[in-house]
Every structure is written in C-alpha cells, then in structure tokens.
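The chain below stands alone and is given as structure tokens, in the form predicted on its own.
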Amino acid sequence: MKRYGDFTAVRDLSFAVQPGEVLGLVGPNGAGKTTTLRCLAGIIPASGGQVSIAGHDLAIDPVAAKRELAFFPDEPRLFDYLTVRQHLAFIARIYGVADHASIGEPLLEEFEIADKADKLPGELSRGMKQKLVIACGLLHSPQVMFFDEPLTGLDPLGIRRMKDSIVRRAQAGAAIVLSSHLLHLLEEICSHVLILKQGAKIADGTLAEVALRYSRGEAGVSLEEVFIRATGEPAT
C-alpha cells in the first residue's frame, strides 16, 4: 500500500514473480504502475505491507535485498562529467564487482554502445543513455529486476534486441517485472501479467488466464483487448 496524505495511490497490492517469470505490469495512466516499482525497488516507503526481494525483506534487510535488485526507470538519470566506460566502473565500485571490465565491455557490445565507451552523457542519444542505464544496472548479475517503460527511445531493432536481452535474463532465472504501454510486445516476453486501475489489482495471472477470463468465448484474444475489457480504457 501506498499513501501521499489522504490520497492512496496503491492498495491491497498484492503478487509474486518466481524465478524464470517475466511479469507485465499495466494499467490506464495514473494506476499506480511507477508507484507500485517504485515502492517495490525501496525508492519510496511503502505505507504498509511487506516487500521480499529474493527472500530478503526490503524494510528489515535493504542492502542485501538491494545486492539482489536491478530498478531500471523509465527516464535515464547519469553523471554528466563521467564518461560510458566511467560509468560502468563507478557502479561496480559500488556493487563491489571486482573484475567488471570482463563483465562490462559485453554488455557494452551486448547494447551495442561499445564504440560509446569515452563519450559523455550529452553525447548520447535518448536511447544510448537507456542503453547505457541498463548495462549499468546488469553489472552485478541481478536476480531481480524492475523495468519501467524500457522500450522508450529504442529504434525497432534496438527494442528487439532489449526483449531478446530480457528474454534470456529470464531463462537464466531471473524474475522480472515489465512495465510498458506497448501491449503487443509485453505480449511477445511476458509469462504473466498484472491489470491495475486506480491503485488496485484487477486481473493477474498467466497470459493464457487472464486472456481466459475477458475472452467471452472468443480464441486467440490479444493482451490489448484483455486491458480495454478489463480496464474499460482505450489502450495508449
């Protein structure tokens, strides 16, 4: 649950991601998704309940919890006087990832930002900082990972290449938590799917439940028209 005043922009919320899931989390503007991340990954106090990150409680034990956690937001935030590769070792610094130039440079070639590696912030585009952002959150081989709108600014090869990258952190065991207003592609990666409205859960369960429930006896319903059923809402 979540409170600002009297206002309760989250409520009796309510789920888990095992190992291997990738869960789409979606919802009208306003439902609480970036909220529901946030308060998830411990950037903003939860109001009440209990959060456990790879069986550590987040409010108990939130470094251990945190070492285990990779939160990608949907806006990239980076130092504007470090350089790419600067990047990469200042955040290993802080993960304690001794050898991170034989992690880092892959994934550098994994986002193909590689020959990025000596420029600046400033001198990226929209979608080389999320590139960036995201090989930085990786470092430390995360077990659990938040994703709040990470297709954005991506060309369509560079969103192909960020769902395969999901995709195989996943099979690798990995649970994840998507959250994107691009149905049809969460409907490619996801194994699960969470509906909010207005702070509150509606609809959650695997792909082929959820698609069950709003199907009204039709086959092969699409995740977009479950969210316009569900929610009532046009999908954006």
Contents of the next structure:
Amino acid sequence: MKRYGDFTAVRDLSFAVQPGEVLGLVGPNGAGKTTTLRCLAGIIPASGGQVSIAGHDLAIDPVAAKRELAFFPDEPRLFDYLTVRQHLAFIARIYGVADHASIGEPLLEEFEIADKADKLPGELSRGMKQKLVIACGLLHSPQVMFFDEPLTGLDPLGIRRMKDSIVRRAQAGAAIVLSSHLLHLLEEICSHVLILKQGAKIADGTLAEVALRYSRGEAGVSLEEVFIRATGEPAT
Amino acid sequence: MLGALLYLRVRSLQNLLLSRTRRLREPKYLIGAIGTVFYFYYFVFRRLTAAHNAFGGRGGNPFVLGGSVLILVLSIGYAAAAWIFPSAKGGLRFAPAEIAFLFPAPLTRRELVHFSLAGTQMKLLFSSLLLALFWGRPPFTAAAMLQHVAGWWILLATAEFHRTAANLIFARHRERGDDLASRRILAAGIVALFVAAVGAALWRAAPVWPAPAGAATLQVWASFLNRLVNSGPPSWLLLPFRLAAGPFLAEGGRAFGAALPPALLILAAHYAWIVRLDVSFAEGSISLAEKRAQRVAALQAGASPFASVSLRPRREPFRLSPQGRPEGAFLWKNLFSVSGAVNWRFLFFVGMAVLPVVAVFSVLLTGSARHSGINPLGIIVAGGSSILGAYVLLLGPQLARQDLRSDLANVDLLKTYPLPGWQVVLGEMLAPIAILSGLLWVLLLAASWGFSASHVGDIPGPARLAATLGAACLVPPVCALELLVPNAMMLLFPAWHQATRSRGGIDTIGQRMIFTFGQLISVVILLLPSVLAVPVLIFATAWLIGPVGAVLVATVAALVIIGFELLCGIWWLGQRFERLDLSAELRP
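Condition change, the form predicted on its own to the form predicted in complex with its partner chain:
Next comes the full complex, and the chain you just saw is listed first.
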C-alpha cells in the first residue's frame, strides 16, 4: 500500500513473480503503476505491506534485496559529467562487479552504444540514454528487474533488441515486471499480466487466464480489448 | 494580447501561492514559513515603522553615498559586459510553454516582442519591490518606498533592455556571418577608452585625496567619491548612467519628479530600439529557453549556479578500481564536476567578492604595520590568507555542492543501490570535503608562513608548527561538519531546497536566508564543544607537557569530539535518506 496524505495511490496489491516469468503491469494513466514499481525497487517506502525480493525482505534487509534487483525508469537519469564507459565503471564499484569490462563492453555492443563509450550523456539521444541506463542496470546480472516503460524513445531496431533482451533474461531465470502502455509488446513477451485501476488490482494471472475472464465467450481476444473491458468496469 | 499575458501571470501566481499554502499543512514547512514571516517582520518591515537612522539621515550615511557611486560603477560594468560578453543565443526571453503556444500562434513579431518585454517587467517589478524592502534607504515612508521601488525598476529595466538590445545586435551579426570576435574586441576597446577617459577626468578633477586613516575613513571617502562623479567632466561622461539611475538616487519627491522624465525617456528609447531591431529571435529564444530549462534542472538538482553545461568529457580525477569501498566511487564521480564549477565566471564572481575586502584590509594593515615595525608582506599574506580562509569556511559549503545536493535529481537512482543510507551520504560528501580541505590547507600554510614572516606575537617555532599541524588535522572534519548541515537541510526540506534552487529571482531570498542562518547557527552549536575544549585543554596541560604537547592533546580531543558528532550526523542522515520519499515531498 502507498499513501500520500489522504490520497491512496496503491492499495491492497499482492502478487508474486517467479523466476523466468515476465509480468506485464498495465493500467490507465494514474493507476499507480510507476508508484508500485518504485515501491518494489525500494526507491520510495511503502506505507504498508511487505515486499520480498529474491527472498530478502526489502524493509528489513534493503541492501541484500537491492543487490538482486535492477530498476529501469521511464525517464533515463544519468550523471552529467560521466561518460558512457565511466557510468559502467561507477556502477561496477557500487555493486562490486570485478570484471565489469568483460560484462560491460558486450552490453554496450548489445545495445549499440559501444561507439558512444566516451561520450557524455548530453551528447546522447534519449534512446541512447535509455540504452545506457539499461546497460548499467544489467551490469550486476540482477535476478529481479523492474522496467517502467522501457521502450520509450527507442528506435524500431532498439525495440526489437530490447524485447529479445528481456525474453532472454527471463529464460535465464530472471523475474521481470514490466510496465507499459504498449499492449501488443506485452502480449509478445509477457507470461503474466496484472491490471491496475485507481491503485487497485482488478485482474491478474497468465495472459490466457485474464483474457478468458474478459472474453465473454469470444476466442482470440486481444490484450487491448481485455484492457478496455477490464478498465471500463468500476474498480473493486 | 495584454489580457492574455495578464491572465497567464495572475493565474500562475495564484496557483503557485495555492500550492505553497497547501504545503504548510506539514509542520516542518509551517515552522519554516513562520520563520520567514518573523525574518521579514524583524529585519524589513519593522524598519518601516522606525523613522530614525543611525547616521542621522541620508546626507551622512557612507553606505548610501558609497552606494550611489557603486550603482554607477555596476551600471557601467553591466553595460560593458553586455557588449563584451553577449549571449551566444541572442534571443528574447520566453518560457518553454510560451514558445510552444505563442510561436505557432497567429501573432506578429512585434506582438511577441511586446509579450516578452512586458513579461520581463512583471518579474523586474517584483524584484524591485524586494530590493527596495531589503536595501531601501531612509526615510521609510510609503511615498519614499514607492520612489525606491520605481527607482529600482527603472534601473533594472533599462539594464535589461540594454542587454537584450546588445544580444539582438550580435544575433544580427551572427545571421550575417560577421566576425563576432573582432566586434567584441572593438566593444572591449571602446569600454577601455571610456573607463580611461572617466579615470583621467576623475584624476584631474580630484583636488586633494583624503587621508586613508581614522574612524571616519569610509564616510570621508564615500562623500569624496560622490562629489567627484557628480561634478565637472566626470559628470558629463557619466551622464547617461546618472540619468538612468536618477530616480533611484533622488532625495525627496521634488528631486524624484525631476529625475523621472529623463530616466523614462532613456527607458522608452531602449524599448523602441528593441522593437525596431529587425532580428530573427525565434531560434535564439528557443535555445535560451532550453539553456534556461537545463540550468533550472541543474539548479533543482543542486548544482552550483556557476557550473557550466559542457559537452566535453573531463579528465578522470583518479583511476577508479572496480573493487574497494563504494564511497570511493562517489568521490570519483563527484570530482568530475569540479572542473565544470570552477570556470572563469566562477572565478570572476569570487574575485569580485573577495578581492575588494582583501585590498581594503591590505591597505589598512600596511598602514598599521609601517607604524609598528612589522613586516608588511608577511602581515598581508597572513591577513589575506586568514580572510580567504574565513570566506572558504563561511561560503565554501554553499558553493562546493558536489554532494547530495547536486544529486537530488538522481535520488531515485541512488536509492536503488545496495548500500546503507549512511554510506551514500558519506560517499556523496567526500568530494566537497576534499575540495574545501585542499583549499584551506593551502591558505593555512600561507597564513602560517605570513605570521612567521611578520614576527607578530612571540610564538616559538615548534609551537607554531604544532598549531599549524593541529589546525590542518582539524580542517577535514570541520569541513565535513559544515557540509553535514546543508545536506541535512536538503534531506529534511527537499521541496524547499528545490524551490530555492529553481527560481532565479530574489523572491526566494527569505528562504535562502533561513537556510544560511540555520546553517551558521547549527555549525556554531556543533563546533562549540570543541571550541571550548581546545583552549581549556591547552591551558590545563601546557604547564605540564609544554605548548607543543598541549596543542597536540587539544587537537586529538577536538578530533574525538568532532568525529563523534560526524558519526552521529552521518548515521542519522543515512536513516533520513533511506526514509526519504521524494515523490511525497515534492507533491504540490
């Protein structure tokens, strides 16, 4: 639960994501998706409830929990005076990644920013900044990943690579939560979906389970249709 | 058009006040607001009811007399800077939202110019009101206050219009592909000639220079300079500046009435000049707005106001190993920004603030030294270093902001790191501690040499060396203690911290003063135990273990006390950092 004074941003939200699963977090604007992700990543404290990351209680042992997670915000935040490569060096020291060069360079190659390694963030496009944030987040090989609108600002090839990257990491055993308004993307890469409305969960389960609930007997209902039907109903 | 402008300003102000008022529901902001009200009442409004003046009226006040000369000097400096250092963008001021809505709107170029200039006037008027309140002069009657506000506004508006015109003219040259450097050199040459002419005229006009000694030195000098610039050839050379500053400098209603028409004429001429300048300002305005948005974002994030936005990678301060304490990574990261903060602009402002004080004290000290047989060079070095050291101690923590304050925008990122809060706080503070300590060590060394060379006092060499070493040991923890306070304030009042960094005007001056005052008080309280302990210990042990041993014992004691305070402070700030919920704090 997350409250701001009298306003409850997220309430009675409970779910679990297992290793290898990709959970799509969807909901209308202001539903509480970003607040949920920020609470899960330990950026803002939850007003109530419990968050467990890879077996570590986030409130009791935040350092151990954070060692296992990575958060990718929708707006890339970078240090103005560090180059791309220096960002990786900084993160490596923070997370104690000894061989960061052997991990970091392939990541830069994977996200096609290796040629920008000595550039400052001010010289990068928004998409490149986003890629750098993702590369930094993946440097310590997190087991739990939270993506908040990860495809914003990426070009079509970048989107394709990002999708592949997420799926590959899930297959390698990472638990992933992904918030996005791009429902066709979620349909492609998510194994599960959770629909939020006005800070409350209105549906969750595998894609098939949620689709079945809102299909009204129709076959092949898209996630977009499910979303519209689900969010059209009053929140419980 | 004007109706739309008025609607925009009034509604924006209304909503701003509303959101600030809502925040007062939180006790810590309510207490802060009460502090602001008290400050304004005690230091500003209370004066308005007290019709007396310590100097017995304007005629004898050296600060008012000197201020008149200072205003002329500043006006000349501002006008000169406008032509020698014109804006690289050359546009009119528009907010990003104004650009988005007004540039595609069916408005003429002239209407946009009017919109920009009129919008600037509202801000200037508000600034004038505050300047009149803070730096107004007696008598503090309603009519006089009105005059002061009008005087400030005419002065500021004329300066702003002059700068805008210079920028637009340079923008036109840029459009034509002219060589801008040669034009700036030409401008600098004209300024130099003008300054030389004024200097020569002043020199020739000066009958007898007053003796720089005695209790009334300031008053004598201020009156002398004031008479000098207002008579003979200097008065003619300075005429445009004197006319623009006329209403500001006028004494009494009659003089104000006489000074108003020529000043308004100059202002109107500047306005017409800008409106008639046929220069495309759209691109420049967009660049200006972007730059301003970047600067506001940087300021909100806590960066130094002097920091430049550069796209050139900087040299690594040291090689960062992937293994080791994470605090080292913060030190490494934050030291990158130092070369951006220490630029020519920064050095210019520091020089403007420090050099006059050092110069005045040097003159006074040299005069005194000659009479008492003390080595003047030694005393100047010692005095200058001590004054600079005091500046660094006083202002350093406000200027060296390569800590949590410059990472406010990245708090979300920092909170995802697998580190306890105290480690983040400590790591963030290391860079400014290193910077300030380095500076203070150099000054300490210079002061020590200066005192030694000047033969002031009768302190034996070993004792002086011990005192210097002791002070050098105490420098980093004292700097850390000083830096704890602004970082604590940032963590306790993030919304206030951001508000005071986001608005360039002086309307947040009260909040800043509360911060500065709070910092001073807090540092004094934190240093008090060590300050009391050091002399007591030296006095109590010197007879037993000698002065050198006593100084060392006192140093160790002070280190223990300050170290304990630091440990507690950093641990507490770490707890606060872990609990910080910026999204809740910054909600309007």
